[in-house]
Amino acid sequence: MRLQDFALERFFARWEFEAELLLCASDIEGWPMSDLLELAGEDDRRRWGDLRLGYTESHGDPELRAAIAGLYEHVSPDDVLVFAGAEEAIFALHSVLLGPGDHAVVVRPAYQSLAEVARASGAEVARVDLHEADDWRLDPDEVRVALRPNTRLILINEPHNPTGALIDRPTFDRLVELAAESGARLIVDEVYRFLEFDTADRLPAGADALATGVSIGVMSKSFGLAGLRIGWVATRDRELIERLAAFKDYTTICASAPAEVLALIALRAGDRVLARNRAIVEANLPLLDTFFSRWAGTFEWVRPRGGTVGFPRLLAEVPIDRFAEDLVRETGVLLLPGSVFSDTGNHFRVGFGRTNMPLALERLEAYAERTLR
């Protein structure tokens, strides 16, 4: 296998640690420790108090999948593994799923490893697109045409990062069927799932949607606990929970034992957690309803239904990239360019997750009237 630089990634590798302000983060802002210890009932926090650090159950806790599972309709505890995140979860999906021979669809723009792996792994990938000029919304006619006979996985990702966008049940119900009549298997990327703006909104679960079909899930965006490092693979297929079970002996095997107990504390808090996080977006959103009206003409955006990011547009005769860059070395503010999503349309990843935005949005605006006016 051999995979091609994570363009995101080596961004963030570069910047995410000396920029003073992420204006363009994909996660909630962090809870700390001590907030999200609190929030533990009397059985948690003995498990806190009398945890040993040694080696946990490769499938995770099962006190853990069970709160998962609890997240979903039709799922059981027995029907969720946990994974370091939600990138082992896709890694190990595509390396299981896919191989020589074998066609993936999967949605553009969008986090690099939900193709790229597909694509290392020996498959064609084709790539529907979604438009700005459609609100980034995904036409289920697209994904029809895209279909194959050797097409295994349908993968799509809601709502989506970058653009914010969510399609509407009778979509979704459209490509439950196409997953059915196709013999592929939907894998829906739900890692912003709860941060509808709408709860009316909210989407079937993958693993609820289709017996096949699969949820991927993960503590870092909505629950605002990207440190723990947990995430999981829902589904009804046993078969498939199985077989990338074995996969994981070759990754990490099992997840880390205090991060299983804090997730496990979040999920039961779950309505805490998730009432302060969306608080967060809630008070960001119009600030920059705002900015985009007072720069209509300079930038433009599709404003999003859901999760912490957009993907704005700059109108100026200036490329995205040096805009960012020197934005960043004059202010301290990182935009994420759309070039790291192979974007060619001078758009960029704008985060409304964190608490410190106003600051970040205050700074882009001065800069951008001594550059841009």
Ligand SMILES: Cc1ncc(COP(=O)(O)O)c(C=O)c1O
Given for the second form:
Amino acid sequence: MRLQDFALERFFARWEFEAELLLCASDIEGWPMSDLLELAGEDDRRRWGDLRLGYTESHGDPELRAAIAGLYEHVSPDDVLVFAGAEEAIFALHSVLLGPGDHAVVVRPAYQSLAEVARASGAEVARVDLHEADDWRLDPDEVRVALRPNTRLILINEPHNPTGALIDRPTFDRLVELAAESGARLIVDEVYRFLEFDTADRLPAGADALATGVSIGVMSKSFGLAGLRIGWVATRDRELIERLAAFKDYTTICASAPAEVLALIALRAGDRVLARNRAIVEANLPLLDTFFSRWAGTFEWVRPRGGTVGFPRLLAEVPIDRFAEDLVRETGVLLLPGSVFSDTGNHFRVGFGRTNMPLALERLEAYAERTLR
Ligand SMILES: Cc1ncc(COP(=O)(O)O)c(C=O)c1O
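Having seen the form predicted alone, could you give me the form predicted in complex with the named molecule?
Up next: the whole complex, starting with the chain shown before.
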């Protein structure tokens, strides 16, 4: 398998720990360890104190899998396989489900691995575009047209990175129908689930919607615990769980023991963890609204409906890659140029999950005053 460079991750490898303020991160402000441990109940504290640092169960700790299953309606602990982040889950899914002669339908833009690992598996990948003019909506008819007899999977990401878009319920139901009719498996990357700005917009999980449906989840985004590197696949298709588990024997084998306990603590206190994280997003998003309305002729802003990121467009003549490079060098504020998503429309990703976002935005505004007025 020959993978192309992951443009976004290469960009972050260059800048993430050098730039002073990340105005483009997709995770939520990482929890301090001490705050997380304060949420631990008696059983969790005992687990943490008595923890032995040996290998762990390759499917994931049973209590952790039970806590993950609790996030779904029809999923049981045996329908969950723990991975080292969502990234490993994506790698395993594509590796197990796709090969030469297969076909996959993947939304565009998308987190690169969602399409790239599929392509590198030897499968043909059809991209279905989200439309900015239509608030980055996905048209299920375009998915229908892309389907072929050998389409093995339809992959969507809801809420979506980088646009913050979220399809509506009828669109989701139509995709479920298309998957059921065609025999293609519906895979939903749900790493930003639980961060819908209107909770009424929350979609059913992929694993709940269809017996063969797949949900990809992670502790990194909505739960603000990226450093744990705990992700998962949930699906009621036990045969797929077994195939994925057999694949994982060649990657990480099992999860980190401390990370599993910390993830369990967070999930058992899930309401409090999510409330703290949602509050950060809810405080930041109106500041972006105000900024973009003040700069309406300079930036185009489609307000996200969920998640931690949006995908505005710089309308000025200056190419976004140059703007972002000059911005970070002069002010320490990092934006993510759309080119890392192969976007050619002068878009960039903003992230609003960090508590220092107001300061980053102030600096962006001062820089824009100097260079774009
Ligand atoms: C849509 C999407 N899926 C998967 C991932 C991978 O998550 P993790 O890095 O926690 O494995 C990301 C990370 O940005 C993402 O945005």
